[in-house]
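Quick heads-up: it's one chain on its own, the form predicted alone, in structure tokens.
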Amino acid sequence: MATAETRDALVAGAMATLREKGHAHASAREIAGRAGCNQALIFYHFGSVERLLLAALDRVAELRRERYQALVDESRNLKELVAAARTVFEEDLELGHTAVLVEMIAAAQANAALRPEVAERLRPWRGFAADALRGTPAARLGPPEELAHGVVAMYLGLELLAVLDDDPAPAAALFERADSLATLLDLFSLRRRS
């Protein structure tokens, strides 16, 4: 296996382990077994299991950012932006991306050395949310950076609870409410322009 293929296999193995077994069971043996690699290759390529798990979180973020950006770029108003958020929320749960994030956030709570690494990886999402909110009627509610912090916190909370409760229905109900509010804000915005 080539170096790039080995790294990719290890990252995929780490993602699968976090999704299916959780951070507590993300051992070198477990990940290497899923990747079809020798455990020593984890340390050769990443230096530690934690660095590999962070690489898995980076991969999830990279995959999701591309998808999120495409949906945001297609959104012409706040209602469509809410629909995009709901779509990616449902996809994240279904594909297990939420589980990877939840496991790494939980691990960071217990591991002070991991905390700044995970926090650093969440920071760009606040910038992404702020950019998505600029120019929408929601931006009138406050500075986009502050609103983005709230949006990311709410989104993460919804993901955490959906995984914890194994029930996305309460989140779906909130997205319905947000859709109704977005419709009203979009209408208000159109009337002010007329």
Given for the second form:
Protein chains: 2
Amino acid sequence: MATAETRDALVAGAMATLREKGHAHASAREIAGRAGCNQALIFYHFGSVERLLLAALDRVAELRRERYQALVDESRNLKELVAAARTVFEEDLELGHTAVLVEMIAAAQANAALRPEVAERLRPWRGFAADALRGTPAARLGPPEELAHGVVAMYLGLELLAVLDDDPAPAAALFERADSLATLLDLFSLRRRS
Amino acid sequence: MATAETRDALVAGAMATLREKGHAHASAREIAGRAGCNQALIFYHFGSVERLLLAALDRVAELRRERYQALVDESRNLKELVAAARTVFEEDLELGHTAVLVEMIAAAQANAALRPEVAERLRPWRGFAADALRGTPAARLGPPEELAHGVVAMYLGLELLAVLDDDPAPAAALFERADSLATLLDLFSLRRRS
DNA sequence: GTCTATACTTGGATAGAC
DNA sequence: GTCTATCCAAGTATAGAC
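Having seen the form predicted alone, could you give me the form predicted in complex with the DNA?
Now the full complex is given, and it begins with the chain already shown.
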């Protein structure tokens, strides 16, 4: 098989493994099994299991960015931005995209070597959130860069709890509250502008 | 040695190991080494490594609850409650108490058997947060139980990011914003009451 | 580029001596 | 109640054939 195809299959296998078995059980044998090839190929193509897992993290970021951008671009006010965030959250939860992210972040907590690698791959998301907040009434609450950190933290925390409790309802309730707040802020913003 | 002492040493060793090496490297041999006893004793006293790790999680909860309660009881308004939350967050980050929590939650993400065990041990914290919010102007934003879920999620998310970036500054900045907001809500609450 | 085979390591768990 | 010794499983990584 061509190099590119094998690499793609291994990355896809790594994503699936992280999602379904977690970082602890993301072994070379397990991943290769899903990719339908031999375990030794991981070391040939990526050098180590960890580097393959980081490649999987890159792939998830690629996959989601386009979708996120489209949803954010459609939003004309804070209320719609909250709705977009909710859609993204629920899609990621269902598709398990964030599970890949969460597993890698969790693994990095206790692995100093992995930490900067994962941190670097997380940075764009904070920038993305900051851009989305810029120019909205939410900027009234503080600098977008600061708020973006909170948005990312909340996103990760809600994901952790939703999986843990196997219950997306509490997160959904919070999105409802955020929606009400956003409506208020939008109105207040209009009044001050007119 | 007496049973109680050995068990305590093992639990302390498990806490230290989770904090410094993470769940992935919390092996029986590693923990027993820190406890200054033999690896086989873990199976004698706790049955399995996992059950010992859950005992460590229980221990952390015990240790922190008293401190949390004292700080919350001292708070007379929302602004002081935010300050208490910040103190707790920074203490836990420095002492590594939350690291134990985060490691277990992260491990539970991909381990269905562990999930309900960890979820059950997390529930009291949500109730605790809800009690703290009850009767404060924050209740204006929504039912305390719903908001408490958000507080716990934010707490976990901020912890994940603070460790990942090895930088507590962004979380500190958010606590400053929360302080301003709390001051506003406190004032608004006074006006409506008088 | 992909496979088989294997060396080496770590870790969970148990048996049995003390 | 604690230890030593050991079995067995799983995993990383490499060598070398094809």
